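One chain is shown next in structure tokens, namely the form predicted alone.
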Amino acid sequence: MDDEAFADISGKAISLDCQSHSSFCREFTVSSPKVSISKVLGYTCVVWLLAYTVFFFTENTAVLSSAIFITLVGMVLHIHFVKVDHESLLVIGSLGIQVSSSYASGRETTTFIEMSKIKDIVINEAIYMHQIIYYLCVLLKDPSEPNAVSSVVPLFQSSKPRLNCLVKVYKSCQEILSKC
């Protein structure tokens, strides 16, 4: 499959890369834009200008030092814990689903869900900031009652792709799940 351009719920460009490793194994990777240097520079300038204004009236150098420290720590924390570069979903029929997130700092998180625990993959809707959004999620079976759902695991939580992107992933996942 090929690379296509899609958008997230905010209208920002994201891309979906679909790789078919076999008829029972497909990988979907949603990539977000990299960290914008101009945005980082803008936030840094605002914080430092505020700090300089406070320094101007108080003449306390600790204000400037604190502003520099807070800005640097804030950027590191944002890059390490918040900014996700790409999220991937690896669907392997009869084995399970692996969900991975790669952060701007290089940190990765991976979760594996066994196929025996999966009831279905669905597109769900939710209300988010005064709008209705759609998200792809995995329904997990309740161990005590096989026809019930014990929990819902949302996919692509950081990139939040729009419905057209989710439908493409959903159809491909259902194709693999129907073969199992």
The other form holds:
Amino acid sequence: MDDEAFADISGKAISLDCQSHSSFCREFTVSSPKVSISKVLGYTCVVWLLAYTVFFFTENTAVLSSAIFITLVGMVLHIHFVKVDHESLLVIGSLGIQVSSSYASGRETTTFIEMSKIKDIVINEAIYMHQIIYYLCVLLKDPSEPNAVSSVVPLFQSSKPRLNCLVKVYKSCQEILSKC
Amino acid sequence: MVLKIFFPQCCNRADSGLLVGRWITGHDSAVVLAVIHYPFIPGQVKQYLQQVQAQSGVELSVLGSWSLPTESQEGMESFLRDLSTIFPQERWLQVSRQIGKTGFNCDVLNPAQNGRAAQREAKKKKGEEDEKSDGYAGHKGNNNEEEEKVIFIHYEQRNVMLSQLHPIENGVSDPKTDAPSELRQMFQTVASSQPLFFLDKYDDGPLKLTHWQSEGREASIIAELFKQASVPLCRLISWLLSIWVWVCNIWVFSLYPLRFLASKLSTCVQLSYRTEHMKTLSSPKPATDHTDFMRKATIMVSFLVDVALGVLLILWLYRDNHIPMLANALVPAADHVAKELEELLQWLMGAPAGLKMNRALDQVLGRFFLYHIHLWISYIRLMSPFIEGILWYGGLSACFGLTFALSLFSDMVALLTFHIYCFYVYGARLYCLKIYGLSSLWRLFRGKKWNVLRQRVDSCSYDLDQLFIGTLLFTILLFLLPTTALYYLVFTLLRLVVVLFQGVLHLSVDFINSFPLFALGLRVCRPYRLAEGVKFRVLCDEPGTALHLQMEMNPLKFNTVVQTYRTPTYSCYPKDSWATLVKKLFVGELIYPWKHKSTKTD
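Okay, that's the form predicted alone, but what's the structure of the form predicted in complex with the partner chain?
First the chain shown before, then all remaining chains and molecules of the complex.
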């Protein structure tokens, strides 16, 4: 849809896909890069070499089989719980905002925030390790006080796009929010 | 403004008719509940709706009309417009489907702007003519999109009706917080309009409806039979329980020592806990709200699982003569423990780990404990012929459930290690005395004293004699401290091992008692029953039609299920934090595996 190249905060290329289902319903999908095969090979080699050195001294074959087991289980856990393939944000005017992230194994976690609870969507700054990053977040209303913000829901948490991508999403979100 | 129409999936292919549902006030959304099919008498429809409304308490109304594509379009338009005058509403929806399109079309008519609506109808006719001429459908929705946008949200009526939105809010809502959110209102509407779904297509009524049960009502014969059987069963159980409670309340049992003992024996605690549960289960009134129902079901399932595990244990115990084997192993084990203890004491009475102790005190303490062990061994010898019988009858208690067997086991461990407990108490008391004596004499040494009335340390002038005696005692206590501290340390470690073992037993009993197996099973087999929220999927976005969304249930996370539906239990393990536990151990206060009553409230 758009040819602009985006990157996340560590400089890796990510892609943003904007789908406009209707004038008040848009979907933004940020896809992170896939798992690199060299990384997988590297980690596997490290674990197996370690196991082999232990085996060299102890001469116990259980060490080797446990190393295979550990790498397999680690890989499964990684793609099921850690590696996020793409995150999407569905903004439906006057109904709410749906945030979902789907993992590399296909698992999806979704949360839907009703419009009556949303105060605004803003771009915020945060200190992350040794750098300052921008992130997009949804401000939630405090039910007792109409003007106060009760909590903040950060968006695109795992892909962490840079500011130019965030501004684009922010502008089209505000367009919808201001209409309804 | 955007108008939201919640549309049940089962009505997608229903014949043309009237849409029945409810407007959610303040949110600009409508919930469609059913479709009433065409040959009807308006008076009867109104009467039926009033009847259902009285039963369910939902403000039902006729929302609009629903039409499938038909051949004779000409008469239809005016007929539909006339319908809106028969059922006067603020807004009138005209939902229709067209051949070759998956999306619906929706026109919203306001009676106030009837004139304009009529104009638009005229326009639309033109549009249709265009459509006929070049076969392109697409203008139709555009005409009224400028002023009123519509979202169709398709929902599975069955799932929405049966599901429970979390966090649970019971009927009473605080006046402080504002009205429940839109989705919650929608869920409530569907759940409480159950009387509307009783009419199916086999009924010979004047009205024909389409809703999720219109193909025939969903029910299970087994469930109905269980319901019928549960009434006399509950009566029987509550009668038995009343007898049991009466026996428990006999005055002999409320005497001081028995009562104290009962509160310390984990079997008795488990018994009272189970009685409480059975009382909740066998109460004659049915569960009214969701929490009540889930609580009862969780108790029921954990009780059944408990009994099943207990029966398995019994099968194992009584099959291959395991009981005599256990009994034969138990007595030598107790003997062995006593012998080991004796050796330990002998070691302590010499020069343990190369430490030089106070020889006289060491000998006194060692002989005292040795005598105790001697007593203990003779007690075990006396008991040994009966142990098999005790185990045999005790094993039968497992038919009440595994938890009973476990608590009985824990009690037996407590009784069999009573000597270790005694040693610990003596050691702790001696050590405690020494520590307190030393601390007060240390204050005396510095010319201070503890003021009880003001709860603080005051300075005080002592006589020379007092100071002399005090300092002398301080030195003696200080030099004797390592010997007592060593005994205390060894016996505390032994005691801690026993406490740890009992703690593991109690934790497993607690786990079986409180784990919400039913809720977890429900979460696995019927994920829609426990909903954390909803999620939406965009169904189709053909140009020209309204936006169609599919609403699905977002099931609750497993850890939330466990947290929400855990049965509250008594906590048998100490509530102390680790720091207070270590402090208590250091000062020499007694620690218990059970909950210690704190009477000090200052």
